[in-house]
Every structure is written in C-alpha cells, then in structure tokens.
Amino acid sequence: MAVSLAACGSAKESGDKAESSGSAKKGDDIKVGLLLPENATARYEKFDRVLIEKKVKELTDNKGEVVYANAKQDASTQNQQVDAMVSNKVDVLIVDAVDSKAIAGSVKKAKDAGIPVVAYDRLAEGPIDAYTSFDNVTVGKTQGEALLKALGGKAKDGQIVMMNGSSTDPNAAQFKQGAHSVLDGKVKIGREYDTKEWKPENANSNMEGAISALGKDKIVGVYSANDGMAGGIITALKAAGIADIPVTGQDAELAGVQRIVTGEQYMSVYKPYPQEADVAAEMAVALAQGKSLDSIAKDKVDSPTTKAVPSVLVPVVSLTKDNINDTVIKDGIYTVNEICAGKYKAACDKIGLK
C-alpha cells in the first residue's frame, strides 16, 4: 500500500533540531506506545495497527518496537495504559484517544516523563506534540453532500434522521458541524441523535425512535456519522418495511462496501488509512529521536488546551458503487473476491465489480 506523502519528509532526516519535548537524541532503538480506543470497528486493528507497526519498523531499520494497547472504549482503561507505558519508559505514546478530555491528564504525565505524544485521529487535549487526522468537517459536508445528491427533488418532500456519533468524541462534532453546514435549509431533519459510544446497537435502538416519532412514511433518508452505525440503523428501517433510502456512513468497513454494493446502503467516506498510518509514524519516530516535525506537519491545529499543534490534515474520498474500484481495491484495503463473497457476488456483477 504505497502511498505518497508530498507533505512529509523522512524521519531519518539528519541534522533536525530537537523538538521541546523534552526526549533525549534517540538512534533507531526507539520503543514507541501506541494506543488505540476501540476495537469493535473494524479498522483500528486490521488497518491502524498494522500500518503503524509496519512504517515503524521501516523507519528504524528493523531496530523500533511498537507497544500496543487498546482500551476497548473505555476511558479510565486507557489512562491505567498511558500509565503503563510511561512506567515501560517508552519513547513516544501514539494516542487515538476514547475521551479527548479525559486523557488530558494522562498526556500531561507522560509529558512531565518526557515522552511526546501524537494525537492519531481524534485531537486529545493536554499538551500534545503532534496530531494527524482527516478534515473531519469536511467528512461531515462530504457526507451531507452525497445524502442531497441522492435525494434530489426529494429533499423537500419528508424528514431525515441525522445519527451523529459519540458526544465524547470531538471527531463527531465536526463531523456533525460539516453535515449540518450542507443540510440545514436544504432538507427537514425530523429527529438527531448524539450516539453514546458509536455502537450499532444504540443507533438501532435510536432508529427505531426515530420511526415510532415520525412514521415510517415520512422519512426520506439518513444521516449516519459511521458505517457501524449504519448497519444497526438499516436493520430498524428493514424491520420498519422501509427500503430504497439514502443511508449515509463512513471508514469504508468491508461491510459497508458490501451494503453499498447491494444498495442497502448509498455512500461512505473512504479515508486513506495508509497515510494517516505513515504520518503517525513519521512524527512519531521524529519525536522519540529529538528532531524537528518541520519537514513532515505543514498546518497548524488548535486543541481546546494546546495551541498550533504541527498538524498533517489528510484528505478523504466520498465511496459510493461508482468508485469501489478506484478506492478501496486500488489502494489494496480490501480484493474483489472479499467484497464479493458469497451472497455479494450477485450484486457485484450487476454493477461490474469484478
């Protein structure tokens, strides 16, 4: 999965500067933690995981070690596991956090140890060194583009439900402030939903609401933050008898794919997970080597606690059946014969997904 990286330079790169992080000038025997949040959707450890490990190992000549936590979306688990690392004495912490809040404390210990930390695709607060992630309110408006697009003159004719993700999460509060920022005006939202921990089951439970509320016959499509929650919401509309409406989603999970191709579900938001991984691991190595992030973070991010934050902001791609092809299978995330298993196989020929 080779991916170019125009904005990012070698971690190897000599004569940096060391950052102020307080780590010592480290050779290639670095131990780096990485910490995950959750592993009930998919990609966290079929894609971040291994990504990470592998452009580690790239960078350190065989000679970096990753230490892997996941806190299975518990907040107060993965700060015992920050407090784990910093007594393991790791280099650098890679943290996706489940809380952005809560870890803030936990980031500030590892920091008064002298450990960098890489906020990885959701912005933790505390003092963090390094954040890469995807535009995420640009995800949202990706999102709600593609939902107007599949309504068209129906816009106006009946409600959507807006299923937004975990209010823990400050990812979904972008991702809903790009969505809104496409639909308000242009389409009635009948019910919205803050979704406590993502969970398909929650926002099958919140569907269901939603149709009790406004009858099945008024709703015209759904705005769904992920495609873990579209799952849960499809099942309530096919349990409500409600077919052939625009659901939305995001992460390109092979279950996804395979609802898109089956017109179950209409669009995801594939996020070139490779890249995001890279960059990670780049700032990641940099840091617990002391040197600059000058040639690899071109942007600057703000966090509620932390100012100017070097930033790598990566771009994203709306999924719909017209592009699986160009996507996902040309970047290697999933083959032809995954998507198209068993019952898929149908499906797949009739759009030419071969």
Ligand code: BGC
Second form
Amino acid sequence: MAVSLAACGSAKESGDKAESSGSAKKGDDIKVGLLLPENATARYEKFDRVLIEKKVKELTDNKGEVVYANAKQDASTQNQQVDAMVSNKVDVLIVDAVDSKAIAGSVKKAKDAGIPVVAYDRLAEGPIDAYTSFDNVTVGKTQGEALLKALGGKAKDGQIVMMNGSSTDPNAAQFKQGAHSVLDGKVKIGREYDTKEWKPENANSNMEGAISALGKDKIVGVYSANDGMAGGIITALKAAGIADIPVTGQDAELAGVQRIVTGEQYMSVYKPYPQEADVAAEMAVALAQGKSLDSIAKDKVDSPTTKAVPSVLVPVVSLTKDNINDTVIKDGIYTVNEICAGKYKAACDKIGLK
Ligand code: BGC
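Alright, leaving the form predicted alone aside, put up the form predicted together with the named molecule.
Once more the chain from above appears, this time first in line as the rest of the complex follows.
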C-alpha cells in the first residue's frame, strides 16, 4: 500500500508541476485550499479563516492565495469542495472535516494527485501529512473541573445534564472523554446527549427534553461542550424558569464571553486561535514548497488510519469572569468595548471589567 501510494504520488507530482509552474520547486506563488466545516459556530468565519489567510500572505510575501470553502455542516458538500480544489490544482489543502471518516476518500484523492493535506482542528482520516489542534482531552477535563468547582457541595444535591458535540467529530469524543474522566463518580449525570451537527437548536430541544424528564428542580448544572450549544441550553433553562446554575462552554465566542459577564454562563474554554491558525499556515506553506516540517511539528499523533502524523497541539485556558482581561483581551481577540457594548455595560461594571 505504502509503495503503490508513493509511486502514484511521485508520478502525478512531476506531471502537475510541469503543467502548473514549469519549475521543480514551488516559490511563494502558491494556492492554499482552506476548507472549514460549518458557520453556525462563530469561530470559523470570524477567526480561523481570517487568521489563516493573513498568515499565508505574511509567509509568502503577499504572493500566496487562499481559496476558501465552508461546508455548512454537510459532509458530502465538503467532499465535493475538496474534489473541486484538487481539480483546480491547489498546491496544498487545510481541511477541518465535517465528518472525519467521510472525508478520508477525498484526502486520498488529494494525496494521489500530489497535493499534501493538513488536518485542521479535527483529525481527518486518510493519508494526511500534518495536523494541528488543541489538546482536546484537556479541553473536556478543563470543562469538567470547572463545573465541579462551580457546583461545590451542590454536586451531591442533584443531577447534571451533559450536552456533548457531534458524533462525526473526533474532537467531540475527546471532549466527552476528558469531561467524564473528572465528572464520573463526583456528580450524577441525569441525561447525556450527542448533539446532532453541534447545532444550538438541537442542544435547545435536548435540554427541553432533559428538563421535562428530570424535573426542573433536580438539575444543578449543565456540561455544554461549546458556547454555541450553551446559548441554546441557556434559552431552554430560562424558559423553564431555571436560573443560577453553572453551564460550561468552549470557544470564547463573543456571545459566550458576554453571558459569562452577566453570569448566565459559568465558563468557556479559551483556545488561542491565532496560534493554531499560524501553525496551520506554516505547515501548509512548508508542504506546498516541498520543505520539511521538522522545525514546526515536534509531536506525532496517530489517527485511526494513519500513524505518526507530524502534529502541533496548542494549550488551552479555562475562561471565567475572573480572567477575561488576561486572555481574550490581552491576546487582542476582543476589546473591552466590544464585550461591554450596550446592555452589557452594567454587568461589566459590576465585575470590574474595564
Ligand atoms: C471545535 C470546536 C467547535 C466545534 C463545533 C470542534 O471540532 O474544536 O471549537 O466549537 O467543533 O464546530
């Protein structure tokens, strides 16, 4: 298998290069295909896309181009998008997969056409060349630990609801694993869901179901895998007249940070997107230019299909009302004015955010 792939890759490679540039080595005039999975979660259009485009320009003296596609949560759309970019002869792909298994065939097609693939944030299956993400088990542990801390003695008085992410996303399984590793045995888990497509509206209806099954006085907290779903969950809690229970999140979305300021949401996990995006751009440009990843990626990660993938995992931070200044504001993700705009001004004053 390895032998036939390698042979196939090199045969195609020389053909492509002769056609596209006429030179053996690529310079700065590269085309990077960037594929992101959805747009209901704010991070993709607001941070990942913008940051990767910026870094590719910076690394290529403004000559590199990013061709972008968002799959809007549809795995077959994403396969078509990859296939189109392969026909379009991009020099490298950065793929954040909707479905890590369903993408494997398209990853292989790219590889066979001599186009390297960087798996971004989610570990796509198939013959990828590199991977960058956060330590996703630690993300889940961080959420679980924060929830236990917020519950304190109340952990014994009731039950929590766990709202995990989509089962097509390998990160969701890792968040869930990390959270269970700290919650199990410490608090009763009354209901647990894998949320179809990570959609806030699905989290909202699952939460309504949990409230009617368990009873509104029995729920002491909610584990939500991300901020988008926390929004849907908090809407359901409010509608049922449940207030003041801790809800977790992830992504440090502006709306999530604002709910932390008002106290509707207890915490989020801040993942420094500029670091993840910069690494992805560095990996992509190096691969497109035929350079080694040794100075960029010191770690190796195994996927279910591919062993020892050169990887970079960026550390994460638990975000509560006490460290907004030291995280998202310090890193220039948001300004105080953005967070504290309009109706959030009074709540910001109250927690001393300025
Ligand atoms: C990402 C999260 C995101 C979720 C939903 C995960 O793979 O790591 O940051 O909230 O997908 O898109």
